[in-house]
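As structure tokens, one chain now follows by itself in the form predicted on its own.
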Amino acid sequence: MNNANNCCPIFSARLETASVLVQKAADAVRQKRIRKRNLIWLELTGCSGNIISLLDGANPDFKCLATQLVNFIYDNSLMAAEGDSAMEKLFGVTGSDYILAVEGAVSIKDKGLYNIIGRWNGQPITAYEAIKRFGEQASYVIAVGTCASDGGISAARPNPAECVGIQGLLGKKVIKLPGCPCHPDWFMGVLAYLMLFGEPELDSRQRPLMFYGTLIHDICPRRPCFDQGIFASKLGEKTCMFKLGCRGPVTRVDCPIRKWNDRVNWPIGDDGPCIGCAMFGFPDKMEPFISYNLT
């Protein structure tokens, strides 16, 4: 069976997209051809899985991001400041140039009462208020992960807090990086591209084509099995899992070549079907994740 990494030099080269862009951006900052950018990272209604994923990145890694590319102004999980001091850092960017990264959906029920990110001047600041305030002023807005991009798990049925993706609350373009979680390379590559060249080429749903330009199905190492009609009947078999409910045929992202955890593995490599976590409508529209309808 052919490995996806060996199928086409173009796809193999894409593995280096993020690292090449980040290195070019870091060199440009060091040579003072471009400046470091201020970065705010808001964790809204979600699980904080995307910031954890970013910390697990390798080549490029988080240290490179935080020391060579950006001034990391705010993220409640990472910064040493807390309480009023943390909120002073956040509100201190008002009127300055910054890039906003957002993970998590936004609860809009009761004007966002169900997600308070902090207090400012004695008043609670909701995720709803934060995204509108800081999103409209940002030079670029990046939705990191599926919840920020389209509501994701936070907006899954029955959605009692009425969570939505951030685009619906902003009157400007949002670059979307769906994935549960977002791969570190997708964010780092896009951020470096923004610093070097401005907005990357996006598809009709505002996903960067450099990472979301192909279907998983088209570069899956088990595609030859699909073409020959050789399908797995249960988990653990090394053939195509289409009839077990694999969502690779409808999911646009480059997991088969990029993999996870420093490129060690990915779901299909561990004999589990793709569940479409990088697709709009996940999880509701991707269910059931496993199907035994083998007719």
Given for the second form:
Amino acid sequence: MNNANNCCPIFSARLETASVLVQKAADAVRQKRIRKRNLIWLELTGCSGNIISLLDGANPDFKCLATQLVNFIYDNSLMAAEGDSAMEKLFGVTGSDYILAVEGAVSIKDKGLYNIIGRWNGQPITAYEAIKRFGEQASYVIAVGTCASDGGISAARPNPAECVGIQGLLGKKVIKLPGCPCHPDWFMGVLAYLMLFGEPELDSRQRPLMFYGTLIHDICPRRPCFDQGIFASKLGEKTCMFKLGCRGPVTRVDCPIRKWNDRVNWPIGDDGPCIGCAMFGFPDKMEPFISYNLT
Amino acid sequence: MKRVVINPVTRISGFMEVSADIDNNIVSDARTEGLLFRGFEKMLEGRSPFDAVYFTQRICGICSTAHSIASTLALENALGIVVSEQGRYLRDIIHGCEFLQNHIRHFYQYTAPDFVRLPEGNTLFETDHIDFRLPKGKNDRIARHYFDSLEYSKNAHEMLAILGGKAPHNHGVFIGGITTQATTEKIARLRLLLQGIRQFICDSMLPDAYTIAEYYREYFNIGRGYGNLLTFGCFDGYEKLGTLYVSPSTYSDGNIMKLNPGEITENIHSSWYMARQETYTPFETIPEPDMKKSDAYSWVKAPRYRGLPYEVGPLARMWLCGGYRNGISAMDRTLARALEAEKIANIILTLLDNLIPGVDVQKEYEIPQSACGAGLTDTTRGALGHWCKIDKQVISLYQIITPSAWNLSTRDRDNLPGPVEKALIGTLIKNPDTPVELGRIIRSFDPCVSCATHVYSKGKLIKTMQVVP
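Coords for the form predicted together with the partner chain, given the form predicted on its own:
Now the full complex is given, and it begins with the chain already shown.
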């Protein structure tokens, strides 16, 4: 709706990153220059909101992902099979090449018994066991969303289920795509990049620079208000949300340009503060989300 | 006797196991368990009450808006804030968009694969049963709509984001209504998207639901459950518009009654919890976990109304508002959900017609030293309640009873199974090696286990499930 960003050629080019990459990867698969990859999507200790966000992908969309890019082998929310037959598909990847996408943190308390994702040979499979088993063997591991990346809300104090991000449990590098939820472009862009070129350039927190290279505050359309000291005193105002507790000044991600849901809006565009959902330490270190009279 | 265990029950939100004893092809007993524990109620203690609106949404990725609505209602109740009529319209439009997103996805992505063969060549769409009855033309039409529908469920989330900032986990719903204002441009865009979604529901989703019903007619006779229905009401009691959908009410033994929220209790007889009393009201206590308790088998508690289990969800609402009275069964739930989608689209249109562009509903709010409030509303999957106590300006107790906790509830002191368990018991299973009936009945309730098992608990999950051939 607000196309103000489109006047900047760098910003508008950035918006195409995911769709260009996915198109290139789909073309390469069709022309047999690269092969379709197997994709496993594990929902672990979280809200399963990242797979829902993935279905909201516009350009590229989920249909393109599932029919042109990958052989989608496993996802609890979407797969037609159930019970043993579903688990056979998951365990059937052992020894083959696959990319692993993980959403949700991992509960490690009491050997992970707080989160059971299925049964195999009659035995419960914990999220803990699943990440160990399928993470170590994967060609690439992508942490989709803040919980898988850094524990997120599942690890909020007092962290009753003792949740952790997946990197701490794996001996191999995890590509982190924090955000609550993860934007579909971030995931599909990175997946296509992996298929075409291998690992993308990451920052010190293992986030791909192509999506996480800028601070919200630096590209926020309300930055001029901040610079001139024009601050909102309540939600619903069109000025800088800094004094309501906005976490834009510490959050690195491209929300102000990319926006959400087919680029229609984003939290600050909705006249509320950023709550830092893509940041390490969310939610505990980003709270309080809303404060009045912060001066 | 054969015991069948399905884990994971896929195409639901969250993790669930069902075990059923099958005697001469009839389910003689069934138990449902949720298998995910995070402890939101415990996490919320000590936090700022304002933060509950954004925090509780993260309980669930498919129905996050529901929690933002219920927590906002609880806070408004605690802070003594009366929401303006425009504030309600704006918020309820956002809520309606979530209904549309959910119902379209539940029908095509979660329900349809039970009855329709999806295109070959993708492991995601492979099944293990062969009970597919639709003629090829009809089957392929619905399979095509599986993908076409993604455009419309995505658009429902886009509508939600126009007023709510983003989805899942919106930023717009807040005390007073929503954070932002509806401009004429936003209203026009909402209308355009809604028109497309409504047309898809009428031209594709409803006919597809009736097609499936036609070929699986015995599902009108199975999965009934108790036939006790309950709603907290939604899109109701507007000052100017009256009730557009359904008021808080219950149905039992042929009688429709007004709901009395004071008669809602939870029971922990079969759940791994300990409290001073086995049955308590929402403000009374958050029970402590107790894994050593004998006879307990689940982390899901047993919400009860007047001591009885009640089914919640689209069928309950459609029945109670008088919009659907064909019957109570697995297939009736699916039809009621599809019909409700059309109804919600019409309600959103009415609310859009009554929006005044540019109205700012926000104020500066203050948190009282101590207060308590309840937020009860019907959401996509049924009755959702948040109960919040504030002490020293922070949350001192936060109780959440979700729709799926009603439906997936455990046996209580009187050994009454929960509504889903009851719906499974007595079902004829044609082939116990591929008991496709169980998953179909469970999915007719649209369970959200992420929601049902948000509760605080500690201790070991000890389970030794014997498979008896």
